[in-house]
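Okay, so here's just one chain, in structure tokens, the form predicted on its own.
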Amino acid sequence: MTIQTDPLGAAGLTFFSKISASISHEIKNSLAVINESAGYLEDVTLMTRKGLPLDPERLGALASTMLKQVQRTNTIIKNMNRLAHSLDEDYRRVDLGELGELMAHLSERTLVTKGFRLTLTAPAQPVSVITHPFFLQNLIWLTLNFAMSVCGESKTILMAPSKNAAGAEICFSGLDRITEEMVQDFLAQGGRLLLDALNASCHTATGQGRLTLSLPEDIHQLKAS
């Protein structure tokens, strides 16, 4: 039996599974720190039962570490929750600054593991468009993965959402090794599929190491140019 898979659905599942795997690793790391701290508390309990003195400073540092990990885990889960709820509606108004911040958090582990850094420049004024949030998150994630393959020696990717005449755009720069051929490969490997779904377009300035995603003010408008 041959199973027919919708290409957009398959791309979305790949994106969601990879992000979920990254999130699970982050939560596991936090739990490992909390578990280690809990083990030390058990040791302290045994020490006090034997009449040994407590070290208030060490206990304070331990409590601070545990609280920090709980807060970190809470942030991770909130971000995963935001990602999951991006499928609640097909179309809605999306703040690109907030979306960029979410994707920076969700992509952080992948970037850091590979030795890259992402710098997000928030717009001076809120920039929003009516679009499909999940598909846009998927496209940004694909673009960041592509950006790592063409980034310059600084290994720093700059991402900046802003307003434009068509609606809005998200510019990725620091891509010193980008070529038109590489961009076409990126588009063929899923980029174009998501651009079409978002009624968006992609522009490159290879001499300036820049790739820009252009989004219409409303996804139902004529394609962004």
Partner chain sequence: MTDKVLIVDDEVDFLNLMSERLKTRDMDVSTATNAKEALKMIDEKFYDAVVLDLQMPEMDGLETLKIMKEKNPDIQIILLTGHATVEKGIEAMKLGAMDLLEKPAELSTIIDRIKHAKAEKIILVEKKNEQRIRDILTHKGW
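What would you give as the form predicted in complex with its partner chain, now that the form predicted on its own is on the page?
One chain, no partners, no other molecules: that is all that follows.
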């Protein structure tokens, strides 16, 4: 029996499952801190019952730690929710600054554990296009993964959305080791598929360590050659 798979759907599922795994890991880390905080409070209660004095400063610090973790988890879940709802509509107007910020949050753990840092340059003016938000997120995630494999010694990837003549673009720089051959591999391993689905294109300036994704103002526009 041969199983028929839809490559775009499979790429989307891979992306979604990787992000879900990373998010659940983050939540577990946060829960571990809350768990230790509760355990510490139990220890303090026992010690107080034995007659040791309470330390209000320490208790205050513990409350701050717990609040910080609750806020952290809340942000993680909000971002997860935004990602999940990006499949609600096939096309909509997407603010690339906001989307970039979301992707920076969602990819942070993956980047940090591999020793990389992502710097997002927010556009001075809002930049938006009509596109498929989920596919665009998938493409950004794929590009960030590729960027890690070609990043320079600084291990810093810069991501900057901006307007261009066709609509908008997202520029990834700091990719000092990028070559045309590597870009072709990246495109063959799912990049091309997503670019086509988004009616977008990809340009590289290998000498300058830069890769740019160019998006039409409206996904339904005919692609400029």
